[in-house]
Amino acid sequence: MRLIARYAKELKNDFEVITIYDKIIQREKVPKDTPSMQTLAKIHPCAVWFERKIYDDFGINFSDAYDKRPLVHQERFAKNIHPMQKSFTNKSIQEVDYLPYKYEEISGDGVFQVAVGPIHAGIIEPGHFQFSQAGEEMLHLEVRHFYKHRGIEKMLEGKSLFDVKAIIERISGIESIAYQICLRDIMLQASKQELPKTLKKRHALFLELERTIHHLNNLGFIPNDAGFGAAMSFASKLSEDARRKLKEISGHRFGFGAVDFSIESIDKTSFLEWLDTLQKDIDFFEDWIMDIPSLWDRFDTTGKLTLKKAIKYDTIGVVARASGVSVDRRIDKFYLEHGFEIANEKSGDVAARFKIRLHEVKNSILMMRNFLDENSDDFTLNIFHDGEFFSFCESSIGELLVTIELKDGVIERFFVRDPSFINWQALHLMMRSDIIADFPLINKSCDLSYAGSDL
């Protein structure tokens, strides 16, 4: 089974872990004098995270855990404060004594380490990258991000629906669409109720449109990180005529309150216009860009996630399809109706994953042509029932889910597992026997939030 996510919530006299995989979902009782369990990082390597973050969160511990060092408490966090819990209330946190982080680290005649991060050249999020060297040559890679711990779960807590989506949609910037079509079924959920197909084939049109934006920017930006500058220029004046259609059709250039239960009318003409032109120019890039041998030659077997690797550390999106895992939520009836097709290559490295999005982005302009409807149909929710919702929605990145327990009419607990926080733990895998000039290249191949993991 497929490990999605792991998570904690506390009840009246004990915690609950719940474990969702991709078929079942598990739910262990922790008691609160002895809040302990086992790990699953043995099985899943990707659940280190997950449980590490449960321990900063509520205190369980995870009695045979091979890292227990914390996660998104900083060094002059206090141990003793896990601010999930519902008995704390502060507003601040008293700072105590530094307290190093021990870094993993390979040792060695020879061998040295390499900090970059977390504060980066470019207009990005802060997270740091620790590399043991030697030479040239990456022995290994740590990620460690969470510098800017925004405290989302517990801000939600006590609130409606409504009063949240404004913050929700803002979680992750490339994945505005996806976060707030999560939420639209969660709302569908609690009203218990269908979405129009005129309203549904909308919001698969601004969700495409998010996709092909992202897409169009790293498809510029991986040959920059190769040296090759053009492809930038290119893809880059792409994804801002891009940008600039999704603030035309919804108000916004990063699609803030695009997905509501209204439809505004969109110039079909003019979209389909602007769909043929972008048809014309992402072939003309791919038969350029195609036959520029020294960029394969950056790009072929650098930076490569095997199959089996792939499988184990539960990866999703871009990485875990240019790897050959067939892992896309939008595998359903409606997507395979409007011209989905899924994207797969073998093997795994940089070009895989540059392929991959070239694949998407034709496949996405195919089905925005699909999804566009003159219809209408008038859309009010109901009210809203008590429960625990969950949502999932394929992002630019990959599988996004949204967890949400309504009690009382308000937020009980609130999670987030962003696609980002699964592949973050798998980029060291992919930094092995490549030189550390290639870091930038491989990373941007990924291109993964930072601010979605740091919630």
Contents of the next structure:
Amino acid sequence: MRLIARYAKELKNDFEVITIYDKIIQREKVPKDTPSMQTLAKIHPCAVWFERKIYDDFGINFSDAYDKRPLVHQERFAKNIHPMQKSFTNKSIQEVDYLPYKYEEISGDGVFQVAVGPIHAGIIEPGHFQFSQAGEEMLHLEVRHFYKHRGIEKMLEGKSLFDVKAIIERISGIESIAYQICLRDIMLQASKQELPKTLKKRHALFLELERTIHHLNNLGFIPNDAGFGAAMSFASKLSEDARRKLKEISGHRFGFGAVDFSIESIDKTSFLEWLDTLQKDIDFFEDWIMDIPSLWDRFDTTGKLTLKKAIKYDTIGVVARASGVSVDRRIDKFYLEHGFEIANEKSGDVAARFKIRLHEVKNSILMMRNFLDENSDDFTLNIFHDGEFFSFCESSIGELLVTIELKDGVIERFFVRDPSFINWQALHLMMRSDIIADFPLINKSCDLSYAGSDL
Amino acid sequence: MIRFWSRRLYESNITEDTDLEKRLYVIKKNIKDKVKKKFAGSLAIRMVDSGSCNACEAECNALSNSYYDLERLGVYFVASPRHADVMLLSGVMTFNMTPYVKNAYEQIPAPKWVVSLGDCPVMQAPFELTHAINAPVDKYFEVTHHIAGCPPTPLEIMEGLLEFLQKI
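Taking the form predicted on its own as the starting point, write out the structure of the form predicted together with the partner chain.
Below: every chain and molecule of the assembly, starting with the one above.
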């Protein structure tokens, strides 16, 4: 079974820990006075971050866990505060004395540590990477994040579904449409309605366009990190064009506010014209880039994630598909009817992840053609019913999960599992046979979100 | 590769003649002049993200694509605060990032300026204050100029930088 998420919530007398697998959902009650339970990390290594986060948020102790360090709460965060408990209502907290974080380090003769971040050299998000090095060879990497932790789960509690839309679409800017589609599905579940097909197609078109933009960006950045800047110039022009197109059809360059229930038609002729140009450009790009041996010399065998490890660490999205795991939330009747074809590579290296992105851009172009439709149906939402709702969506990084529990019409518990949250925990596995200079290339080939995983 | 060069040869330079291009032309010229006068031709910016949604960073990256090409005007995004003149600050200033942002600012040699980017640092974005957010940033730094937008488009960032250059 694939572990999707593990999170806790507070009931009246107990805590409840919910574990979501791909087939079942398990619920366990933990008493509030002695909050302690068993770890899952021995079977599913990616449970470690979930459990460390549960401890930080609620104070639930995992008695047999081998890693009990704080995750979200960093050096200057007071140790006895658990902000997700309902009794915690402070809007600001004081910094406490600096208590050093104990990194996973390999020691030995000539082995040294390299600390990178949280502020990096380029224009990227903050996060920390701690390497144990033997010369140039990476022995171990610890990924340490949550510098961008904004307390979004707490922020949304007590609000109605309509009030939270603007915040949810800004959790991770480059996956905004995927987040909005998850919220849309939760709204539909809460109002017990079906979405008209034309609206569904319109939103799916936005999602594929977002994926295209994200992949185009990476198709430029990955070769750039291998020292081939010309690809970046080419691909960043295409992604700028695509972003302008998204603004034209949705009103915003990142699609903020794009997924709603209103009816607006898309200018078919100009959109198809643009798709034709993009198709031509991407074919040219592929033909050109596949023919550069020095580039593929860097890509091939770099940052390899084996199929066995990819399954063990429950990876998802581009990273999993590059290692041969066929996991994609778009495998359903609706997408298959519109030309979806799963991308699959086996080698699990940077080259595989690059090819997956290339394949997905081409597949998205095909799907966008099929999603173009006249909007005709009128749609209004009914009143929302209380309940616990789960929704999934395949963002450009991987499978996204949003869960919302509604009580008396307002949010009682909000939880998001960004695809990056899982894939970050598999990043260190890709470093085993590479040198530290390959790290930026490997990291970029996965292109995970920091904001989405930090919340 | 041969096809790449033959396409380059036959298509030559492609220019667009739109309103946007005309506006860009004027802004580019002004930025270049001001950078030349006030920063001896080279303005170094250290971009620091203190808890944004990554959209502001994506737009800053877009500044180096062939439409905007900011580096040609002498404006560089540098890798270290010690090379910088200006700190371009995005995000809501999270509790966890605050000490590092303050440290980055201290590392910038004087004279130095802070320009805030996007609606987050001034708490104009839809986010609300929680225990993990320390915004607005003017509690910590004297902000010389603010570039509004959620996120500001590359053109708006360029206009904002120009306003900043005119201000100082």
